[in-house]
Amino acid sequence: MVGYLLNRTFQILLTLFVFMSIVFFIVNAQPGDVSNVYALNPDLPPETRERLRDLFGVNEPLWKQYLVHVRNTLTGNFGVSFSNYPRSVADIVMERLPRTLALFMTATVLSFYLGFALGKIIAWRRGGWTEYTSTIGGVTLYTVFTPWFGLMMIWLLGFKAGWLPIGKFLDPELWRDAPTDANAVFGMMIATAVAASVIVFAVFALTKKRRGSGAALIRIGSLAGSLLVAVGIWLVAGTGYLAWDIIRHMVLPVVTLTLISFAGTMLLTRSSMLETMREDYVVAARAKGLPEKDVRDRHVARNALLPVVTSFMFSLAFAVDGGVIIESIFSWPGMGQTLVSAAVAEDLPLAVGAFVFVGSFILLAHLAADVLYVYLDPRIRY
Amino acid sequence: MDVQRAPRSVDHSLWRTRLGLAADRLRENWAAFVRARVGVIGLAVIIFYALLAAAHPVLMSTVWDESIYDPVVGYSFDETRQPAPPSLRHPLGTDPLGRDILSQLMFSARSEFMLGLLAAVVTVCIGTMVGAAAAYFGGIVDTILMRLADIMIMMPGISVLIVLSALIGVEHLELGLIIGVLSGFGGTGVVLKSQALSVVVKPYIQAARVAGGGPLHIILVHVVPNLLPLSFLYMMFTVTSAIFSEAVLSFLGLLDIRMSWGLMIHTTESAGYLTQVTEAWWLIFPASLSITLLCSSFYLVGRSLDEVVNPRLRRA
């Protein structure tokens, strides 16, 4: 297992030193530099573009500019943001990381717990017009034209209705007199949301074992207290009004993702519960006289688990990554927006070191998945 | 099962045997894929689509002025304002421009199809290859190939796509090329190879490798087409993906081509009809359904295929 592990990191650093070296040539193979914004600037005579040029360093030749970034990425020095100029890429990924992930993750979490009960159901039920009707409405929304599925929900839920906000992270009235800002804000909704998540947990594994009606009593309790608290707290310290405004802006973005995305698990759950309910346990377990509820619950959904778990290791990974589509939609100043106009814009520390920070992300999350793997099926030994 | 079934008469000579064999195959498949029943509801939308594509070229040349009908050119003279709504002569209005939404529908689609049958094609071709040949030789040329695999998934598509379009003028074949590789060195390419990893320890493969055969004719004639059945599902997930992703760059006016689903909506975008769902619902509707029912229907003949294909998946 060790031996394995040092085998695999040692080819997730050279896959990401190779990666790193395609992002920064494809970003670089574009037409001009990141001067060109400055082009039509009257104001910026073009010694001044000339002189830019020479500051970023971008008139050396591209092998030596690749080497100076080499050394200045193995040194861990993401360097300095030519659009943002002078933010730190670091400082901008720690802005911008934090809005996607809130956003991609509450919407994984939700997408893969509908998909998951929806599956259960329609694999159960094979062959029932349940199956037919979410399987081709699934489908719909999981391949939908998710810039036009995105407008209409705006036009339906937050135009027509006028029940929520048409996009953007905040409302820049409300927040003008403010007493923090937005991000400390965020952080703190943030901190709040995972530790109300682990007593949840904590509480849910501690009764694990229990059944009946008294330990369901404990863990709604334990949600709905947990949940009491965090809102007390947040009244307390005057600010909820804030994090209100922020979370009426997130409802939007996280439904239309759950919408799109559940079907991807739900189908997914759908063939692995077929795949279990062949094993001879499961007859076993009807055999025994079980409720068909308890079989499926217990028995079959446990085990038909396994593949799910490690896509939803993968869908996590790949929320760093954020979506291009859904933030700009829905004006989400996130991971996507942000890798998109640094490429486009040629700022290349910015656009080589989000795409290598989403990258690394990623292909942890394979390890971990990997890993999580002989953890959950004990079948496979490395 | 067939398969073990003997030739019917002595008097028949292979070929016919074999062809009778595919033919009962091809039967029992047809009937599962029918049992899984959405694969069909989705075929029927994809013919739909197959016939206006081919219905096109016909109207043009007899009923349509190519003046007035033309998808890129054309201009509605009788029509006092654009975008006009639906009316006998346009059945499905015009747009700012003046053009036939009906005609511009028509001809996307043969684009769309040859764009998904081309990044489909290369996907399969390079997945199998990478999958058979991972599977098959192990040690370095598996960690070689999954690991370019690794690079090629973290690739997020459409932030590449984005970039790639303001290096190079994308058009349908070279998005169709680039999706292809994409997904064939990567998640296709995974996909095949665990499946051909079933493959390479069977008997038959010995006893290939026994006869004599070299690696590329056991690989090209032994692995490759038991990976096909599986390869062909895949290939509906890369055409609905290839759609998508065009009308995706071309909704955001990447893309160097005249005419496409994705151009209507950046048309009507840029022309201030978006928001405007009622009023010129005509703008909007006909292209983004047309997009989401093509998508979905590639994919639900996949999900039926994989009835088909996954034993695991048959029915007792």
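Positions refer to the first chain, counted from 1. Keep in mind it's a predicted model, so treat the numbers as computed, not measured. First, how it differs from the form predicted on its own.
- Checked against 352, 300, 123, 108, the hinge of the rigid-body motion between these two forms corresponds to 352.
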The other form holds:
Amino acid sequence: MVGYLLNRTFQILLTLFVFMSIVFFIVNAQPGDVSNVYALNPDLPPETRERLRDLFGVNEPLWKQYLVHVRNTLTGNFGVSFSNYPRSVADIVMERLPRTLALFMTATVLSFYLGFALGKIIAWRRGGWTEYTSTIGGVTLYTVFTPWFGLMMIWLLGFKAGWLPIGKFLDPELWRDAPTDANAVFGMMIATAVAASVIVFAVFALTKKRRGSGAALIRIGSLAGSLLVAVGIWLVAGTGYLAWDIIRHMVLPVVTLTLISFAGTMLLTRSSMLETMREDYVVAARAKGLPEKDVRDRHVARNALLPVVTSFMFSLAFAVDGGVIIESIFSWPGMGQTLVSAAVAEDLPLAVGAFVFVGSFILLAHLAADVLYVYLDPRIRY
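Compare with the form predicted together with the partner chain: the form predicted on its own:
Since only the chain itself is given, any partners or molecules it might have are not part of what comes next.
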């Protein structure tokens, strides 16, 4: 296993280098440079624009810019953003990344759980009204025009019903005298969620061989305890009302993303389970007289989970770049809007840095999926 991980790490680094190079040349292939932003400004003389081009290094030959880009990337320095000068690319990414992670990872986890649960049900009970309703509803939402659906959610739940705030990610009046900034609150929210998830996962792993109401009570207790501890931490910190404001603004985009995304996991789970149900060990488990729930969850669903886990890990990785459409509709200032604004302003360092950051997460997701395969299926060995 150690040799495999070392080999995969080398492959990841090589792939990341190739990806970084391709992104650099593709982004630089577009016509113009950052000075085009100031080209229509009559108060800016041509010599000033030339000095700007010299300052940002876009006057240098392409090969020289590429070598500088490689050196900066290898040293963890992606340079200075043209459109946000003098802020560094790393500083901007670290500012926008927690907002995207909090929003899209929440939606991804919810859509995965909903899709996997429904996929198990409709695969095990074929031909019923549950299968037809879930499949038709899921496919309809999966293929719906996302901008229209997002605007309808805002109109129905935000404007007409008035249940949820419309747009942005916080209430400016509430945050005017806040004791901390939004990024600190986002970071604490993510840390709290990760800690609670680790505790719950550990409890589920320790009780996976136990059956009956005792194991169920332990698991429910761990969920409730983690929630109470998280609430207690926020109350002690004195910033719980700020986190609640962010959560209220997250509800609309999270619900929208969950509804349009769960069908993919549901249909993949259904297809994988139907294929697994034909295996000999499933027939043998039924012949032994095992309860249907054990056959479904311990023999069929666990082995059918492998392609679903792959899809889930890639979804988490791609969530880092943020949904450009969703972030634009809900005015969520995350990585998606950052990439769009960088491309429009021809901010090459910011665009390249953001793409390389996303590519790194995707490659790490590949490695995490391979490691999870060993845990989910003991027959797999590297």
